[in-house]
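Next up is one chain by itself, shown in structure tokens, the form predicted on its own.
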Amino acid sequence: MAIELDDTGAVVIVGSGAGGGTLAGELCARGVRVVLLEAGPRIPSSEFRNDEAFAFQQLSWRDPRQATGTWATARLSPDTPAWMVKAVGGSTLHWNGLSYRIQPREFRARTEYGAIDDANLADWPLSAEELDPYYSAAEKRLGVTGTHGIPAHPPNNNFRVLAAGARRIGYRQVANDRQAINSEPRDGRPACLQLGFCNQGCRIDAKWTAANSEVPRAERTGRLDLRPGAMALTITVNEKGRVDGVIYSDSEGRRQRQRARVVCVAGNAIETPRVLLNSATAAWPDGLANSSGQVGRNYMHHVAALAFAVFERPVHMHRGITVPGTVFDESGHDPARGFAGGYLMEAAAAGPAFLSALIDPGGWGPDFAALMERYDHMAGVLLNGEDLPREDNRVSLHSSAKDQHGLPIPVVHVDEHTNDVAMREHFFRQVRRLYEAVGAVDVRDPLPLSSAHNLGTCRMSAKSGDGVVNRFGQTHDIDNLFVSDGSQFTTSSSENPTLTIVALALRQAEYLAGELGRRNL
């Protein structure tokens, strides 16, 4: 449907990712007009190919950006800090569909870690019960294998490969289930096929998407106006302090201002800070709802880490799901191996295009060249760990460079904990021990070129002054404008992040829609 510029009764929502698209989606079906600006355009899983370096112009959000800082991104990819996609749908359409629940003790990381020097821990707001049926909800709606009945898929040779050194040296929480994949026909989507691009856009719908479920959803019901190609610039605020309205950039380059009734911010943990901030104002000369400080701070990327093995005989890790199965041994809380918190091993494949500029940035030369023509003997492995808050690790604006709308373009600034460091090398040290147990003739440890799960930066607090929103979402300074993406994060956990931002994104909804029930809002 198509809501006018000038209607107040509607509710805006800016990204169509996992946050926004889910919850634009419940929130129409609970009888609530939306509109879903989206930066990018809409592209039909059709146009998506089995090709890395197409689908990475394809997918990609390229916008000026800078990356500073002691992390390995300012030095390699200073340009790309975050592998985001600009797209309906968001970076749903790139991710590989890993769907797990943060642990219940994460949700308490002050608590049960401690003090930790250099650190901004914070508990959650809320707890694992409170949020276990909107997981529940989450993976239904996802059709997460191994969840409520549904099958898992069967394991490819990258997760045999994993699972079978893993139990070797005496791990034992290895599955390869958890996958927002279809394993059969649901939802209108046929089952996977292993076609091995899950990160490229899958051409088959069989991977659940916000483009392929939840805008469709919404869609339905005709209550949405989807814009692709509508780039949010700032929001505004009236007389009341109530923000009133969003001006944003259409597909055909003119200024817009469409007015709300409320406001929810999904634009990824860089671009959701970097609208508030650029929404200053007289009354929030620091950006709005900036009344903590906190907006832009504490930013989180997971620690990461790829390592590569190689192996005698052929092991075809690009045959098969991207990311397969997953080790939790090491995803507890045990201090004496050196750092707080911790992390997920998962199998993960990368094709012969990435490998390359993975493996060795720039390192051409005989041993590079034999390494990569046994392309087929390798298998590959991720660390996906808890990444602690630290106030200084932030988005900002620079000071002079502008983007095309004539906007400062956000600074990701991030300085490693010494606990990501620990983190790091204990994963490198076990995953030789790991691939050397069944085989391994030679191992690789490269650093991944940019982040990929962006969290925290307008995060969950119990009191003001220590974060941006509330246990909903909602900002503590301005009720009508909500935070509905990873930017909610109080802290990272060793999960994947994008379940929990579904369950959130539900819980959000259901808040919202009986608030504005109410007429709260």
Contents of the next structure:
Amino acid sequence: MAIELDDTGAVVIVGSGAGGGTLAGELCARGVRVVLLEAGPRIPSSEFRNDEAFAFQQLSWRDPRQATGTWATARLSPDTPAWMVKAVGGSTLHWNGLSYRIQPREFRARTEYGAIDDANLADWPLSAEELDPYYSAAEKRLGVTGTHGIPAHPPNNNFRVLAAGARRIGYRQVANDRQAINSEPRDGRPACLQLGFCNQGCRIDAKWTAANSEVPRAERTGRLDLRPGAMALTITVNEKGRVDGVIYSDSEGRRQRQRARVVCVAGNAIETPRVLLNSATAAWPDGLANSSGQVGRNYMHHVAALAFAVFERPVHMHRGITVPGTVFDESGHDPARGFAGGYLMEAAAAGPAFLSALIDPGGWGPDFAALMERYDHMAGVLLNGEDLPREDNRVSLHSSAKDQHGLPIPVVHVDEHTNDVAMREHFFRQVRRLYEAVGAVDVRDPLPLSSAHNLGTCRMSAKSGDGVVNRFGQTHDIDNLFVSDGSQFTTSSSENPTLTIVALALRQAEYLAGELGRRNL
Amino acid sequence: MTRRARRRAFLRWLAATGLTLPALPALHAFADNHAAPTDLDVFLAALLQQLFPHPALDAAVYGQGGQILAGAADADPGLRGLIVAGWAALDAAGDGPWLDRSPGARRAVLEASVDTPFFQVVRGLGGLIFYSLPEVWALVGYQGPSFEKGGYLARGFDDIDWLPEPEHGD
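Would you generate the structure of this protein in the form predicted in complex with its partner chain, following the form predicted on its own above?
First the chain shown before, then all remaining chains and molecules of the complex.
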């Protein structure tokens, strides 16, 4: 349905990914009218290609950004701090589908880990028990394998190598379920055919995305006004101190203002704080809803790295689901290892080109060529570990560089904590043991990676001075302004974030619809 | 999108590959296979052969890679300047043009230049380009796009036969 620009009754959501897309789907189902602003285009799945260079250009957010700090990203790709999607469905188009719940103890990171120097740890103002029903609803909604009677996928070659090595060295928690990829037809989408291109937009829609599930769900209600190509620039505030609209650049490049009853920001943890910071006014000199000074701070991205091993016999890691399963044995908090928090070991594949940049950085000549000729004998594993929030790891506005809309570009600054480094080194040691236990002849330690997980820049807190939003994602400062994406995360946990983003969106939708119904908003 | 714009976009992608999860180029899409090779094409093909020497590959494969890398340089004056200056430095370090020397002599000069920005860029960018060529995929055992073939479900996604079966996790 079309909602007029001067209609003051709708909820305006910025961003159509896991958070914003799900929120739109659930709010519309609850009878709320929604304007959904999405900076990117709407891309039919039939236009996805099994071609990673093409897919990168087709899907990626490539607006100018800057990475600074001690993390490898600032050195290796200073213009691209993170890999995100700019399209309807957001980064659910390239996500791997891993749908893990945050562990109960991880919601209490400050209590469990104690004070850690140079970290800004806090407990979530929310428990696993409170989130449990929303996790269950999210699993049902996404069709997560291993939940609600949905079978797991058959394990592919790459996972089978990881699983066998894990058991050889005594690991016991090895699983290839909990994926939002259909193992049988469900929700109008087919079963997975093991294409091996999960990150390029699932061509057959076996993988849940906000684009193939949530946006259509919202549209079927007749209450959604989806606007692709609409880049939110600033959020406006009325004389009563409440937000009342969003100024955006539409698909024709024209500046528009959509009036709003409520604004929910879900632009990913780089763009969400950016739009709040860019919305500074005389009343909000440090950025909208930023009385705490925490908007943009505590940026987290997971401790990430990819390791590869060569075997005597073929593996063919590229066949099938890109990230097919995980070892959980290192996901606990065990300070004896020399670091706080835990990590997951997720089987992961890469093609030869990407591998050439990772497996032996700077390597060349006959030995390197011989190594690359063993491509089909390789297995790979991804580190996904908890990184610690730090106040100075933050998204801020560049002092001079502007984007195509004339707004300051975001600067993402990360100085690695010693905890991150210790965790990564532990992972490398364990990976070497694991793969050598099943006959690896060569295990390579790669460069650290930035992951695609952006978290924490408008974090949830019990007290208004410690964070930006409350336990429902509602900003402490402005009651009709919400944050609806991974920016809310108080800590990163060791799990992939999407299932939690979806669960929080479902919970927020329930709360928001209730508050609207009670006319509190 | 024009070829030039695609190349520019591609270069931005290359700049990002140090951090992204698997996102691989099918760079043959950028090749201009019908143009006659330029001197730069020939130099870059020889360089790729030194960097990534696969005895089973035909020289034409390196030629194709050299053309694509030269095309990337055409789209980026900074990259082109870096490559041309690096080439001149290789020529200056030894007797006669680098291209006229023996493979062993070429390699020795390259070994002395591994810390230069020129070497690091051609190694990084060259690797991404070279290992995206379908002929190289075939050599290393990568099967590439699968949608048109029904995925890998019936084409060996789980055919590994030298490991114990995993059990479902607890």
